[in-house]
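One chain comes next, on its own, written as structure tokens: the form predicted on its own.
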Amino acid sequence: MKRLIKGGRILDPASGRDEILDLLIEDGRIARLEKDMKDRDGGDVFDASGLAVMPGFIDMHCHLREPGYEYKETVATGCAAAVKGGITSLMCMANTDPVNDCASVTTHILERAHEAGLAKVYPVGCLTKGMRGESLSEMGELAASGCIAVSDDGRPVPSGEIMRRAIAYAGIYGLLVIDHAEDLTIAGDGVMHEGYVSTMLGLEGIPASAAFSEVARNIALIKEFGGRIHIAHVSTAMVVGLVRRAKAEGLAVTAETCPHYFTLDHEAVIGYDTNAKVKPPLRTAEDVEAIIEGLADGAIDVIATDHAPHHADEKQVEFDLAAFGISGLETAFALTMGLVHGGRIPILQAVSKWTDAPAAVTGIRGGSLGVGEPADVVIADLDAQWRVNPEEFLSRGRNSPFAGMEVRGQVTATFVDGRLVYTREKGITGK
């Protein structure tokens, strides 16, 4: 079957593209990129005349929560709320009920993730067994029944010893680490961040020194022991420090942030609300610059969702109570084009942090609109402006801080191996 996509602003950083062009798609992969291309086959035409035409962006953090916890989301759910956020693949993390530490938990999201047939899901297995940060997971098994990654985030590995064993086991099955930096010694029951607005509310903080403290051990083994390891979710501007350094020395060290993390700081606490509660926690106006200065310079590698949905329920109640995490996938892009639109971060680049470089970290293939590149497509309105509703979201999690927020930059339409799978008119168009 073939696609021609009309007229849209081709925008890959792979290639460093940023030009009007027509893109073919034929048999699930793209085939041309040229200008005035005539549709001579009689295939499919999507006028994409004013929009941005992208790569599929690939969220390399995010949870679906099946299975046990699909009154939260399902695989379904979560990646009907992944395409409407132009998002074609996801990692999800292990920590489901049961969690994924074994083949028939990996083996059961991906029979879903196919009977979804929407984005494509790359499971994460738990770095050790049962997440209980004691005793390496089977990691082989994993890795053959289709992990591409390893780790225990949401509860960081307490021992240095394991965490080290965990690198070189890792490496030798081809799958990357990803670290949860936080020392919970120093966390400690802390629900927001540490700061003058925790002491105002009267409620215990997690110091900035808790990543800090993760991320230097992790960073020294590599550097003693080799290996390469993706450091989660940075919030602190010392965790953007250690890495930007580790980059210097030449070390195999990677980096994520959330979009949170660079728009809210932890004033959107005041009032007590608990849908700004996330882990780690929103910072300080001072962490937020240096979050955009470290994507702006490359310290940060990728941008990625930490989709973390949560039932209201766990949610309306008392802020120490509620639980930790922001529904993210349906507003990441609109986000990200916040820092163009700011001047703070040029287009390419922004779309990097999405696309090419979490493929590059992950293996996974795609991120780029090269010719035989799978036909993972995603084509957006970069000024269309919008109000952030979360009772219009996909998602099963409703628990967005950013809910009333206007912002700018709106997918129109999504592609996953050259079907359209979304459009903003329609929703979801199946299979």
Second form
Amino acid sequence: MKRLIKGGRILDPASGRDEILDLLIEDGRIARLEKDMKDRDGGDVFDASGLAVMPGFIDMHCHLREPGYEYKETVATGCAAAVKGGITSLMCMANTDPVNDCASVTTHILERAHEAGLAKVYPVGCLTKGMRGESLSEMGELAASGCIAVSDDGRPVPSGEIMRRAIAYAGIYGLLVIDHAEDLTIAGDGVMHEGYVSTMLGLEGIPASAAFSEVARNIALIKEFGGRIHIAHVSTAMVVGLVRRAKAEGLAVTAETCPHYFTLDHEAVIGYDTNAKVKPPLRTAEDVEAIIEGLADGAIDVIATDHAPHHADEKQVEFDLAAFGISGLETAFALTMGLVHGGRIPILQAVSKWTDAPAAVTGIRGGSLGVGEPADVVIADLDAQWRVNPEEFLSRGRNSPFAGMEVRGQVTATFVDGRLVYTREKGITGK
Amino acid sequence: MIGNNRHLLDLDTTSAEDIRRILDTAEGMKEISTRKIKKVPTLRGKTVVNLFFEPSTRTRTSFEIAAKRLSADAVNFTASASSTAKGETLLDTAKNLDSMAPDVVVIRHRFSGAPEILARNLDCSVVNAGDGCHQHPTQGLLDLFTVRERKGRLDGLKVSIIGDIAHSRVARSDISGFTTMGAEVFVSGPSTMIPTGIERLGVRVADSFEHALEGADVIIMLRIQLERRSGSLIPTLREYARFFGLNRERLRLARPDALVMHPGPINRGVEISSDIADGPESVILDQVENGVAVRMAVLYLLTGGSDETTD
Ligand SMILES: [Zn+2]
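May I ask for the structure of the form predicted in complex with the partner chain now, the form predicted on its own having been displayed?
What follows is the whole complex; the chain from before opens it.
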């Protein structure tokens, strides 16, 4: 089976390529990149002229909600939303019901993903048993059944000792430890960033120190005892600074941020918009600036969605009662392009944050258009203007603070292992 | 309508002109309350629903009296009597209420922003009677009314608000209202009770309680609640009373004609000593009386009245 993607602008950060080339896919792999290739042997030809051709995106932080919360999202609906957003590989967090702390849950998720046949799903197992923060999960079993990382995302690990042991123990099985950094003794019952907006609205605040305190602890553990850690959803200037210094010291620390942290600040909550309620919370304009600087200078390696779909009933309530989270798979690319169009980050660097960088952090195969790599390819119109309408999401989660926003940059087609799984015109084009 | 607003949710977004209109209307309403028959037919046939998710006999009664003096039908809908205990959401409650076609819904709720949900989903006017730590606009208005009545102006006065600013909806409405009307507002209290970024709301944080009192025209003492955060804000009421309670000696720092206010219910001997609460500077009972007049004005304006009362 051959497929020729013709005339597109190849953006491949792994090789530094930014040029018009034809791309030949053969048997699900990247076979060749050349100028003006002839379409021989009657393979499909995909006209990509005027469009960007990039490696499929890797989203290392998603919540697919299955098992247990299928009313919010399923593996199938989440994967459909992913490929619509250009994401061909994703990692799903373990805070399902039951939580993913054993082989049977991991296997269930992988089977669902296989049935869906869209994005490639890499489960993240629990860091502690039952996600209770008390004792280590069976990481060996989790790794053997298909998990590539461990995290108690959504529930930070309160015990420093457990975190220390988990970092050491996960290393045995090559599992990446992903840290949802939040010191609950500081965060308390907060529902948004603590600042003048929380004061004005009379809402309980989450101080920026809550994230700092826990990241600092975990970096100290790495420094003393070795191992590596990945800091999830960085939202503050203080943590960007910590990670930057840790990297300068040569510590094995990597970090991600999410589109909402470089696009919105805490003023988005004014009017009690529960769709802007997210954890960690939207911070200040200065934090937004620091996040963008961190992306530009490499302190922040990766952009991930932290896609957290919820049912409308969980958001159409009093702000204090509303669930935390943003449905982010279908807006991530356009929001990232916002940084490029705004002149903040060059295009190849922006694409890198979604491709070769997360591949390097996670070990997921892909993230590059190199010959022999899996043909996970995303085609996008970098300039297409569109208005975010959550009613059109393929995700069950319509909880987006970007509803109504005019954005620029849109995925037009997605290939997974050489199969065309999505086009802008037809939607999901089969498994 | 109050200006362009169909609702009264906060005083942040209420203009000086609108506040003045409410206060002027309230003057006329206060006169009604001095008559032998304290009732006018102005809002006959209108329905006011008091939707109280948090017990507050005072505020609810004040709204109820206000509605009745204007001949509106006042219906009380308290949380215990409602179906919200059975898992109905606020949105469900709103939709149910809407089908009863009220003209005004007055809501008290323990969560900040709850009145916004009603306002977005109801066809009628919504009045916030206190939401979480956010706002209590009619309390702010009655404080403005009381001060204007006594001082003849609001502009240029030094107004000091003392206590748990962080958790007080009264403080926020007073801050919005007094700053909008040109007063200089200071806040003071234990620093554990001064919220982050409060200066951005246009107030100054006094260096000390004494500094807040110096030269003050108006002193608003907030009710202190120890149960909040069980001791992480202040160790004991005794210590609070000693260092942040208003007593005769401290009151001497204020202007000789200073007014002492309190939204009630007061904790005698904690935030305010009895001799001050009952003394000549205290306008606490005027506040209660003016509360009815201000709420009459708000109900009247929202249900379509102009600023002249008719009988
Ligand atoms: Zn998280």
